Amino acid sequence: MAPEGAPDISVSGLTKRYGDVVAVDAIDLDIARGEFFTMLGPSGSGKTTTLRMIAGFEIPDEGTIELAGEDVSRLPPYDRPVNTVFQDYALFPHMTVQQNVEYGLMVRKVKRGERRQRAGEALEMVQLSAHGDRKPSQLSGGQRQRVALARAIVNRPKVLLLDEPLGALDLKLRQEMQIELKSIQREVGITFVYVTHDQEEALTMSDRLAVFNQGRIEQVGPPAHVYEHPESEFIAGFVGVSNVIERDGRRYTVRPEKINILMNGREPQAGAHVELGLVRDVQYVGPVTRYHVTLDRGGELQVLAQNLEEGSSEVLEAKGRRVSLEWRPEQESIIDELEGGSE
């Protein structure tokens, strides 16, 4: 039995190579019991390979994987206390929804009465109690995803691994399922490890996230901290949109929504960093407007402003105008100090 407070998942020095390609490069990571943890990164960054090694579908070349304190690095998938939900659902088309959810329990020789009860509870949890007699082909994409989730939960794993599970759904349904998944995770209390390349999905759902890049983890932390305080230029650009600025011997980032655009002679706040420039382009996007401003001191910044009062005609007239931009020094995230002091 794992000691109190021990992580549900602990990987150390985890490495996986395919020929000369290092897919996962000696990563260390602890995931706490009951966390909704997301592995975020672009294609080929190593996140899915890491998930597959935790699941047992890939064997690491080096390093160890512990689940609830037990070393499972060389155990097959069926001997690990985890279940995996994939993007393609992998439901049995000839079985009913109820039979699909019961299947794992049947393989484990759970008695019929208990099987039916546990499957019924799992279907109720994903709001599909009335669909037990249907076949997967009679369900929508979102409903099939819920069946796959119920089938995984019914086995009561310590850890649920989710590999881009919402990738096949349209945007509106994906956003609805994000809220449902988080709600289900809170209700069952199981550790969820979620793989996605979608930054908004990761920021919306996670307790913590790890940002992967070229087989390594560049930053781990709560979504707000990773977004507000990116530790590298890659993270600043991948997790949301950010401006990279070089000034006075420093290279740092500022998020577009942190910058105030001052027109019509408005004065900047005391203590703010101020840049002067020319509005090169304006994009009206309904609730917000994007301004692209070429700076007098070199470089270009993107500014995101809410349309609280102005209409589209007013904001579009800003193109070609001289403006001042301001932001507070604490809204900067330093990437590195440059040699040679000030410019």
The other form holds:
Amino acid sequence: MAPEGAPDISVSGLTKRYGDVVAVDAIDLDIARGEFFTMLGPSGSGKTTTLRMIAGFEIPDEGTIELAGEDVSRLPPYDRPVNTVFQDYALFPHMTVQQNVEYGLMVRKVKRGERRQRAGEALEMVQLSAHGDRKPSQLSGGQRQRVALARAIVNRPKVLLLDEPLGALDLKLRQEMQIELKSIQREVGITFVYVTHDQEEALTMSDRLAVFNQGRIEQVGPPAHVYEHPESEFIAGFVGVSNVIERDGRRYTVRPEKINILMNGREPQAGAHVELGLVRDVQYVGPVTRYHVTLDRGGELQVLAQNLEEGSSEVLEAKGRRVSLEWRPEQESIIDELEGGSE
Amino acid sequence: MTSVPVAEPPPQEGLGRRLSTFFFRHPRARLWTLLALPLTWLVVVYFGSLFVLLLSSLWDTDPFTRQVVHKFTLENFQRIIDTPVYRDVAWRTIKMAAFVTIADAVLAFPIAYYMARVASPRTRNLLVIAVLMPLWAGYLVKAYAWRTILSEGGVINWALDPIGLHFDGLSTVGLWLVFTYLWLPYMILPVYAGLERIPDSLLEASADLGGRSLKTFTRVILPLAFPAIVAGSIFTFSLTLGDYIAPGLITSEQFIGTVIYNIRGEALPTAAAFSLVPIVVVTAYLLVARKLRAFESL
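Any chance you could show the form predicted together with its partner chain after that form predicted on its own?
Whole complex next, starting from this chain.
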């Protein structure tokens, strides 16, 4: 899928090596203006190094980075129209919240009055107007995160880079911040480039996401597309649960919630793909139940079923039973054509 | 088959076990047992000697026999304040301590910065050893070595002689050099530790927000390293204030230490009173440092 509008960030052939290790391996990437773009991948996949090269903390060995058509590949961080929200927030401990937010304006010699006003607006946006006089050490993790965000946004960068900004927060706060970040992004209209290893974060927030693996991008696209049509076994496993089986010389994957589990001899629908198997294990997870089914024709699939009416005791009784699984053929995503198959 | 674990029989009540049970149940007793020895040392030897010092500064001297008379008086302090010589010596010593501290801070900062933020781990370890090495050598050896270096026939004047210059090394300036050399490691190490504690991400954040190297240095690095510089300066300042050997070896000028050393025989109470001057000065210095919020981020 091509991004709409002119690309704000254009990366081509970007490579970074550390000794013999290739951290980023000749990646190409176009990010549109105003887009919420996520770089998703496990640790060591090259996503953070890519972000740091866009920010200017690392200089690429090969390739170029263009910001709004201007080649910035070799400019120092202070000459690039981007700002970063750091994973550890990197707030200046000797300054107040207000001074932290004003820092970028201060070093760019914005006048005192304007500085105050803009910092005040930024703090208001992150709902911390009342905390301007505090030191970062007097704030909670979530508040520090907001200060870091305000400190970056106040400079009105072309692009905001976020390096796992929610990684240090607990689950509930993280989910709140996901919603808030997204609404702030819509409000300010700045391009966000967001690095995370959390697939849920990537799926819920992004306009598009790129999945990184071993220094390369394996797939780029809107979240629903990447989730439902993974192009490789790695993506099938990393974004969601790997549910790969091999049939008729093809390897393909089906998402667990797309599979219908039929018990008590219920008949499958016409045209559905049907597999018979034995329930090896059942996990009751509250709203849903996860079944691990060993298939008669080889392989194993996970099935996710909503607990619409069943209670925990009923679903747990399914262990050891014979069941049939059904799904519609269009839910299958082919990963590999094995020998005998053609392109 | 899995075997059901059987509860073990209660262990024998030996003396060691009873003792450890006692300490387990009485954490306060454990704490006091642990601290007894160091506390005794601190109270008796450390505070005791300070107390005796304070006490003897309040005693009187018999004007004829020069014997110490155990009679309380504030005359010793009065004498120190009123006598110009004592005032001059105190002022000269404080100035010396200040200049030594400034020189050490200026010399130590780049070295510490290089060690903490530039050097490879291997070079860093070598430099830490190099900084510590002078502390392994005896103080007297180093002081005498400097006396030789600075003297008329020393290496400095030997080098200056062909170009027609002469440096009076055995002077106040010479002493300043010696003190600066002697206490430099005490400044480098805390500043190094302080600089090493600054996370890289803070410097990246400063650059990211538009701060060039100089801005990052003055607005981020220096303020964050300031407490460490103050910590180092407490060493260099108080060590200079209290020293009496180097001044005696290098110059004929009098400093607090040398005066105390010289008058201790005939006027012990006055010497004791004079020795409180460095304590008062350092205390005042610490209060100012605290006022400057130097300890806030420690």
